[in-house]
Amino acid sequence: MSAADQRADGQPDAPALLELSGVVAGYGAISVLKGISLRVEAGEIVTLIGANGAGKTTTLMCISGVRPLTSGTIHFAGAAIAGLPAHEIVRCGVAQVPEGRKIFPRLTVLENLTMGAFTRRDGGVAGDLERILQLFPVLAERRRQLGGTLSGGEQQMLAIGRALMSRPRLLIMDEPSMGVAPLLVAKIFETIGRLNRDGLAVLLVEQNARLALKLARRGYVLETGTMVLTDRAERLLDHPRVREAYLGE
């Protein structure tokens, strides 16, 4: 167990909320992932950094049962996940908010939002609409608007939104600044921060380095496939590895 894996105190954590071991993956006969470790504590904040190509996004699916292991494994709160089909992983607990949004353009944003609940069989759906509602206001006021007719902030809000409605454990974000003005990218990124003060765990890939380690507690940072460093958000953001590569320093 590393450093950054232990307490201030010098304990372990509590058992992981989701964790990867060993995880292969790829494409074919292209191995983009290559054993690759990861694990995200209840309730923390974990990023995970690198460059274009280097399996952030490969990771992630993965993770969500759209691309299949190779060899490795995958447990989420104790059980494992990997080889379930993806919508059996939302049931677990797990939601993505997908690079690029992914939202249903001819939708409206109501139809959205409840497409995120479609695993759900329980009756506090409509509660549930309500509170995303008030988390993003914009979205109460367009509740009508197709979902095409939104700007990419408005949309990236639309696909947290989306994915909240399931009532995950685990939030996964990939590249949520990705398209969007600065003033809502302070605005997502606080409410992310929000989310996980109320107990919501999130794993994040974001290009923007520097604000994805001021938001998390831990960090990896990942090279062609490959854990290279792994350590508490403030160390990293000290590493100089890490400022030269990702910070522009």
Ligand SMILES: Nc1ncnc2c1ncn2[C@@H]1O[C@H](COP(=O)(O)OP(=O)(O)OP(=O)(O)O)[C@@H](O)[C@H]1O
The other form holds:
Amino acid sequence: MSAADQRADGQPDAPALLELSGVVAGYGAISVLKGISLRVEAGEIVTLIGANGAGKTTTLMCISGVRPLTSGTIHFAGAAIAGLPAHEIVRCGVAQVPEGRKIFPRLTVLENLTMGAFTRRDGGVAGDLERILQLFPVLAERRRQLGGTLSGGEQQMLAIGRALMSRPRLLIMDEPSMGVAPLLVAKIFETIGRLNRDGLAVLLVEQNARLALKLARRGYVLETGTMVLTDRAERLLDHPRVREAYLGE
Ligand SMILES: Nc1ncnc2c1ncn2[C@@H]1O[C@H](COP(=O)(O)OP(=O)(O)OP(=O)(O)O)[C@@H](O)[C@H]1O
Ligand SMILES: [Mg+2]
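Form predicted in complex with the named molecule structure, per the form predicted alone context:
Complete assembly follows, chain above in first position.
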């Protein structure tokens, strides 16, 4: 685990953008995460794959400060963030696109997007809004439409756009392809790739392991709360255990 987890570029001195170490977390007396470690370097796309109930969503909720840790540490850009309130973690530069999107159905597209900037005090919000409407033209067309009336794929774009409104350095996404038509999934993944080329780091949880591993640089495999495998994405695509359990081969 640790050898494969080392930086591929041979520069171990700089802190990772995101680093989880020995994270234990759960619900009540039940530990779901049994001491997991994971890192995301600046500008990297990393995917976390695993079966239903493995603990992927719990991992993301620990990072975004929605679930507390029992033990272990989480650092972002070198600073300990575990235990900070969720809005402080957003302010540090971590934005989450939650499982099931969780857009505000009775607010318009524009209002939903504006909500994403609630932690910001700078003057760049209007410019970022324009940029996001250009990134997702369908949202621009539907800017006055209520969020709840958008299609699944459009809602996913809205959730991504809302997360981007906090101007994150790391975007964490939980199952962005779920309930989205294949054509829109392709578009959404293309957009994630484009955002990444502009410097955004992404931690992607995705049921469609093939799609995720094709987009990501590295991946982690989580099985019942334990990290069992990590490697460069193209190697995981070839790994017998991954092929059998997650690629249906
Ligand atoms: N609020 C909760 N209370 C109690 N147990 C929970 C709660 N949320 C999740 N769990 C349990 O924690 C475990 C991990 O759940 P989690 O949602 O993190 O898995 P996941 O990997 O995201 O699964 P999926 O692929 O189905 O989204 C599961 O056994 C689940 O039943
Ligand atoms: Mg989940």
